[in-house]
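Here's a solo chain for you in structure tokens, the form predicted on its own.
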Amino acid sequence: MRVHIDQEKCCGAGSCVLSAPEVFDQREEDGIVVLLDAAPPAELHDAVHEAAAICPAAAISVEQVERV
């Protein structure tokens, strides 16, 4: 998995992190999201996918990575 954001559509609610605190985290300034790990382990999936899911801005992507 590959997480991305997009900062230019993030309007700071803060869902991302409340579902994968491990993967997201705010700026303290602004509240704009900030990527903490961009190729999060297998246990943590679900929430991200829930993060993408619910965010309100639709400012997370998740892309499906082969491993080889």
The other form holds:
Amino acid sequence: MRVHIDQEKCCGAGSCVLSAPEVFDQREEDGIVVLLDAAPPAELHDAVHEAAAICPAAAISVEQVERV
Amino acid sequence: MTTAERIDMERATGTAERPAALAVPAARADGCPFDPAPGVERARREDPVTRATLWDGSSCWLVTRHQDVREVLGDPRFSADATRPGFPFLTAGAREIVGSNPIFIRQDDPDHARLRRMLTADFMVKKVEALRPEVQRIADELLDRMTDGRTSADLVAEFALPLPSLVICLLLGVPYEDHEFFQERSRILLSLRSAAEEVRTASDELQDYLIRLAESKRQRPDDGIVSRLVARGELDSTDIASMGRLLLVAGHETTANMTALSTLTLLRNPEQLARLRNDPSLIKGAVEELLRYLTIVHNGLPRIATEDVTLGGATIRAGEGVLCTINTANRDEDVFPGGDTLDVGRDARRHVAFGFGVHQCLGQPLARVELQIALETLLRRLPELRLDIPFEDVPFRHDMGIYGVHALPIAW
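Take the protein just shown as the form predicted on its own and give its structure as the form predicted together with its partner chain.
Full complex below, order starting with the chain above.
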């Protein structure tokens, strides 16, 4: 899995941090999303998918990466 | 034929009679104070993008399903700018004050984003999590006072309302001793029954109060949000007052009503209450479920189309108003099976009780923490908690823009 964020779109609602705090954080100065782990381990995939689904600003996208 | 198809046909032929539209806000059914109005629920099942008539005789689209509501609120072609002609207003008062002292929830990006981003850091998750001990202390002190030598009280007046009022005052730097002044103005602003002039006066008085407060922070700065907005130097006192007004009203009315209504809902669902008492680790999920089930912003979120948009088979034309009924979206069986039943163990995170899109509630991390602490503390400290009047006599807020109860007499 590869996670992408769009800080321009982000509205700082913080729901991603509640869903997957290991993967997302908020910038100290303005609460905008910060990516902590762009390639999170499998056990966090559900939480990341949930974070992407509930993001109100569609600022999170998830790409499935084929394992080689 | 759905309303959408009928209207498309009318447009094509230019002849047919206008179909009878649903009048909104629609009344809830007698004896079902926790459920959305039957007419709007029926629309969700049978005719999910339909026409509605507002109080002033104007009409708008009603969008009732979860997926459609998310699409509208997440699509920048639907504007939140209330100054656009045709914007659907829920009350005469809301229309009356639209031009003066705009607030960013009724503006579009980039203005909205610029103003909102001045506040997002204050409400971000880690900032709000750090407030837990303070919120807990306030909750405990209020309950100490409420239960001191007594066995009954009004939960709204003594706990549900003062808790978020004290917290938002602390964050903003507003003196809590002025709470009667701003709570009364908030009540007028949120009442569906207020006359337009009353709303204008209440809004102006609140605005003047906050302008004076911002001015006073120039002399005596503190660590509150109002003072920091002043220190930032990017906004004048009028703009700061508009932001303060939004945060002050939204910051206490919503959590206050969710706290009292949630308590009543749990008392009416004793099995769910017992589950929560037996396993306090359910509290976070239970709060999400209560937000979903109760959706106190019960009359919908207004938008206006800036382009023609096809939605659920209907063509919404540029300039037409749209009302997204988030309370029916949160009962949508496609997303929440058995959605008319409260289930504190449900994964309700996809609810839209805080709205959706870039305008989604800024204070939601704070609302969550306040509700988790308020409900957990109340249930833990009052094991004998019960309603102190017949359920039929509970004064529900049918007359208010934010639903809840005017009072909740309880005993323990």
